[in-house]
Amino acid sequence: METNFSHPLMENNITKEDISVLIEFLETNPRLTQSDNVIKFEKSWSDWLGVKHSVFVNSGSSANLLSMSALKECYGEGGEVIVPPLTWVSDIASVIQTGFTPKFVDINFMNLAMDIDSIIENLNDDTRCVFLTHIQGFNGLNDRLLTELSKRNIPLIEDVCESHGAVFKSRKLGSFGLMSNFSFYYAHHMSTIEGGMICTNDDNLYEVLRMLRSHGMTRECDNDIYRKNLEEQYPDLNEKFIFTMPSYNVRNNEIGAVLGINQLKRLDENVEKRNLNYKIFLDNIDSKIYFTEFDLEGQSNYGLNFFLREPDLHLRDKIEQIMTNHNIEYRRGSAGGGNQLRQPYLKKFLGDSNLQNYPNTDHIHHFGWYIGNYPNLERKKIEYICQILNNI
C-alpha cells in the first residue's frame, strides 16, 4: 500500500457528472427557490421509496423536528416518545423541542437498533409513537414489533438518514411509518449538499407538513380541497397569507433538487457497492477481538462499522492511536457520537442518568468506531485497513 495512505470518511460524493448537470441547470438562469425541480425530486423519491409523498426539506435534522412537530398537531400534546441513547442529536432534540417526553430504551449488538423486547415492554397508555432509528445501514425491525404497534394504534416514526435503500421483506425502510426522515448530508447515501426528506402515505399528515415546511401557510397545501377548507375558516384573512400554526422555514431549494434528481439515479447501484465493501471488511476483521456478528439481512450499509468485544479502555486508546497514525479518519461511538444520555444537553433536561440500564449503548459509546464507506472503496484498501487494525 502506498506511503502517503489516508482513509477519510467520505471521498467523490458530488460527482463531475453531478456539477456538470448542474452548471447545465445554471446556465438556464432558473429560479433558485423552491420551484419545479423540488416537485420533481419528491415525486421521484416517493417513486422509489415506495410511498404516495415526500417533503423535500433543509435537512435530516428539520426532517426530525418537522415529523414531531406534525405528531403533535394531528394527534395532541405531551406523552412519551420511545428513542435509543444512540441516534443523532436532532432525533432526541426534536422530541424535547415540541415538548414530548423521551423514553430511552437501550440497543442490541446485532443491528445497533433499539431493543425489539424492550420497546414491547416500555410501551404504555402513554406513549405517543416510537422513533426508531435505522443505524447505519442496519434494519432495525422485525414483525413482533409492527405487529403490536398496530395492535395498540401507536405510531412508528422511522429515522433512515443513514440507510437509504435498507429493506425489511422486500420493502424499503422508510415506507413503515407513519412518517420518515431521510438525510442528504455530504457524507450520506447520496447528497444534496445539505438536505433532508419526509415521507408518509398519509394525505392529511402531507398537507400540514408542507405548511409546517414554509411557515405554515395554507398556500402551500397540494390539496385545492384541503387549502379552501382551511381559507373559507378565516374569510377576514388574505388567502395568500394565512398562518395556521406556529412554524418554520426549512425549505430547500432547486440546486438541492438538482443534485439530488441525478444522484437517485446511481443510488442502489451504490447500496450494492457498499453492502459488499463491508462483507469483504468483516470478512477480513479480526472477529476475536472485534464484533462481527451482525445481521446484514436488508442492509444499505453507510460505514464500516466495528466494536471490541471487551471493554478494554488500554486496547481501545492503541487502537485510535494506531489508526491516527495511518491517517484513517473514524468516529468513536458510532451514530451521533455515543450515548446521547451522556451528552450536556440530555443532562440540562433529565439530570443524571441510570447509565447502567443502557449497557450496550455505553459499550459503543466507548468502545466502537465508524471508519469510511463509500462506492469508490477498493478491495485491497479494505483489506490494508483491516491488515492495521488486527495488528495491535
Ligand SMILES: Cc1ncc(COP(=O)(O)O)c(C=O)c1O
The other form holds:
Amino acid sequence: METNFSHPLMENNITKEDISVLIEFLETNPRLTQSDNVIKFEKSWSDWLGVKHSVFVNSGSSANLLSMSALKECYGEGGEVIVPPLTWVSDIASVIQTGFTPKFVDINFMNLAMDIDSIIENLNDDTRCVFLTHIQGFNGLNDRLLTELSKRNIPLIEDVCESHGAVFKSRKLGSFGLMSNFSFYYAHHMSTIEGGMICTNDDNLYEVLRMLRSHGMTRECDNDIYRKNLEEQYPDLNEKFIFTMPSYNVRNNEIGAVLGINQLKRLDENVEKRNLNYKIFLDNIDSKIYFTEFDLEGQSNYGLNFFLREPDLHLRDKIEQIMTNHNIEYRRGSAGGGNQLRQPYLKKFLGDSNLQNYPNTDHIHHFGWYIGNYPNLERKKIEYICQILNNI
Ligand SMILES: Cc1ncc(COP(=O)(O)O)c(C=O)c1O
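Next up, the form predicted together with this ligand, please; the one we just looked at was the form predicted alone.
Now the full complex is given, and it begins with the chain already shown.
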C-alpha cells in the first residue's frame, strides 16, 4: 500500500462514460447555451427529488444567492436569517448581500447542523427564515423544528449542497423547505463541472427564480399567464426586454445539463457506496481519539469526516503532518473551512463576534477534518488510512 500512496479529495467524478455521452451530444452540433437539455435535467432532478420545480444555475453559491434574492423579492426586505457559523461562505454572504441580518446558531456534534433547540430559542418576530445547511451528508432536520416553523409560518430554506440523496423519514432533504439548494461542483455527489440547482414547490417563487437567473427578464417565465400579466404592466416596453428587478446572469449550459442527466442515473447507487465507505471508516478509526457517534440515519456521506474528541493543538498538527506525509489530501474545519465568524469577510461586517457562544463550531474549526470519499474507494484503502490516523 505504502509505495506512491495518495488519497485525493475526489477521483473520477466525471467518468469516461460521461465523456462519451457528451462527445456524442457535441457531434450533433447543438446549441450549447441553456436549452432543451437544461429543461430535461431540471425535470429529471425535480422527479428524483420529489418537488415541482428546479432551476439549474452555474453554482451552488448562485443557488444560495438566488434563494435569498427570491426571499427578499417575494417576502419583503430586511429582518434576520438564522444561519450556522459552520457552512460555506456563500450561505452567509448571500444573506448579507441581500440586506438580511445573519443570526448565528451553534451546531451540534452528532450531525454538524444547527442545534434545533437553539434555533427555536432564537426565533422571533423579525425572523425571515431559517437557512439550514445539511453538512457533509448528515440530516439536520427533526420533527420539532418542522412543526415549530410551520406553526409560526417561518420559511425553511435548505442548503443540501453537500448532501444529495440524504433523507429524513424516507423523504429526500431539499424537499422540505420553501426552497433548497444543491451544488454540482467537483468533489460533490454529482458534477456538472460547475453547477447548482434551486428547487421549490411554490409556483410563484419558481417564476421569480427563473427571472432572477437571467437578468430579471419576463421572457424567462415558464407560465404564459404569469408572463403576460407582467408584460401588460409595461405597455411602453418591448416584451423581449422587460427587466423586472436588478438581477444576475447565473445560467448554466447544455454541456453541464448533459453531464447532469447522465450522472443522475447513478446517484442513488453512489450514495449507498459512499455511506458504506463512511461506515467502514467509522468502524476502523480509533474512537478513543476521534469522535465517532455521528447520527447516520438518512445520511448521504460527502467526505470521511472526523474530529478530535479533546482539543489538542499539538496532536492536531501532528495528524496533519502525518496526512501530508502520506499524501492524504484533507480539509481542516469540515464544511467551508470551519468557523465563518473567524473569516475576514465577516469580521469586517460584524466586528469581533463572541466566539465563546459557538464552542462546537470552534472545536470543529480547530480539530475537525474531512478527507475524500468516492464511490470506487476500496475497503483496504479506507482501512489503511484509519491505520495511519490511529497510529499517532
Ligand atoms: C454547504 C455548501 N453550500 C454552498 C456551496 C457552494 O457551492 P459551489 O461551490 O457550487 O458554489 C458549497 C460548496 O462546496 C457548500 O459546501
